[in-house]
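Here you get one chain, nothing else, as structure tokens; it is the form predicted alone.
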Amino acid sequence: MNVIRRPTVYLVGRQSVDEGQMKQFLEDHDVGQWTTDTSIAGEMLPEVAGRLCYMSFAKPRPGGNGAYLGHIKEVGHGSVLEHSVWNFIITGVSRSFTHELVRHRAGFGYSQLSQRYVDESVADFVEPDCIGDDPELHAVWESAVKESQEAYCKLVAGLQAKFADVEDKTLRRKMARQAARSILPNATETKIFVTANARSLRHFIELRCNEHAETEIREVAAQMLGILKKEASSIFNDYEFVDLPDGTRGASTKNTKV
């Protein structure tokens, strides 16, 4: 049994701009001279979307993309940020975490590891620091998790024998695992693919990257923010990290509810 104490966030996908089509649009509308000082699609696309609303390509204000998106955040015109999208894979997290994460529906898409198909007899488990740092509490937690996993293995074996008359081996395994998983704890490690737009990510960060959020989701939100501040600073540079008493990080911004 492998115990995990920290999640990992991978940025695996980002948008690109079709420069030919963008140039054609600008020329067709007599604003072919317009340029922006960012080459990052996630920053360029909301600027184009915002300028489209007012056709403000011809006489842009000074300051470039950073100033433009900074003003967008100040005035709360957050709808244009919905055009920026990123793809993440999050691993080393518990089922408790994903139960909370998937409550964020608007602007998010999810694909999660299936316990019906994946054999959890070799599953890892995620232990909270407040338990892992205490030898006595850790012993209680470890014993319960091991007992649960052993029960899962026995149930899978028994159920596969019970469903022996099912000819399809894949179906037989799925029937066994989908019933046996009911014994597994929320601590069972899982993996989830997440797609989200910038506006929804800002909302997620504001709700989950603060001292009131559960520790595990706070750590993931902080990792995602760290990635996004480097990936699209014009959108996320208004957030400042704050060290919290438990050793994790929170984040704050004056541009809330964009």
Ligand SMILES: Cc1cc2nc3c(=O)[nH]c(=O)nc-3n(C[C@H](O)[C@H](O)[C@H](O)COP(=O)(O)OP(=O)(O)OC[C@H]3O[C@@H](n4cnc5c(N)ncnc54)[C@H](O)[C@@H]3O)c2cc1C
Second form
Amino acid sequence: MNVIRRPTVYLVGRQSVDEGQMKQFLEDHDVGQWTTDTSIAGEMLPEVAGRLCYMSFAKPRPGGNGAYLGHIKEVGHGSVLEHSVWNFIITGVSRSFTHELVRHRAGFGYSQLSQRYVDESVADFVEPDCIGDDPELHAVWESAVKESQEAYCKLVAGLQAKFADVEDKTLRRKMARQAARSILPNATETKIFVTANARSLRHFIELRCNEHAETEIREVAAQMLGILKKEASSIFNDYEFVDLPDGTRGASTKNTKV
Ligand SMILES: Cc1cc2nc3c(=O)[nH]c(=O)nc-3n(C[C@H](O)[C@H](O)[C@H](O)COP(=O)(O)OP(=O)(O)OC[C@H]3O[C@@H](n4cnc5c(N)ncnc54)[C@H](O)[C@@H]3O)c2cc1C
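One more: the block was the form predicted alone; return the form predicted in complex with the ligand.
Zooming out: every chain and molecule, the one shown earlier first.
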């Protein structure tokens, strides 16, 4: 049984701009001279979206993309940030974490590892630091998790025998696993593919990267913010990381819920 103590966040996808079509649009509207100072699609696209609203390509104010999106955040015109989208894979997280994550509905898309299809007899488990750092509590946790996994294996075997008359092997396994999983703990490791836009990601960070949030989701939110600050600083540079009393990281901004 593998015990995991840290989540991993992979940024696996980002947008690109079709330069030819963008140039064509600008030329067709007599603003072919317009340029911006970012080559990052996730920063450029919301600027174009915002400028389109007032057709303000002809005489941009100084400061480039950073100043433009900074103003958008200050005045709370966050809808243009919905045009920036990233794709993440998050692994080494518990089912408790994903249960909290999927409560974020607006602007998020999810695909999560299926416990009906995937065999959990070899699953890893995610242990909170406050338990893992304490040998006595760790022993209690470990034995409970092992017991659950052993019960899961016995249930899968028993259910497969019970459903022996189901000819389709895949269906039989699914029927066994979907019932046996009821015994697995929240600590069971899972993997989730997450697509989200910048406005939703900002809301997620504000709710989850602070001292009120549970520690696992806080850590994921902090890792995502670290990635996004490098990926699209014009959108995420207003967040400052802060060290929280328990040694974890939070983040704050003056531009909340844009
Ligand atoms: C510290 C903390 C503790 C929590 N504790 C609990 C708990 O004990 N029990 C529990 O059930 N949940 C709990 N939650 C989850 C919380 O209630 C939200 O479900 C979660 O944070 C997602 O927030 P959201 O709805 O704003 O996000 P999203 O679903 O992403 O929505 C974003 C925004 O879109 C708007 N919106 C979305 N859907 C609608 C809608 N249907 N109608 C109108 N406006 C909409 C709202 O402005 C919303 O803020 C907790 C969250 C935190 C951060």
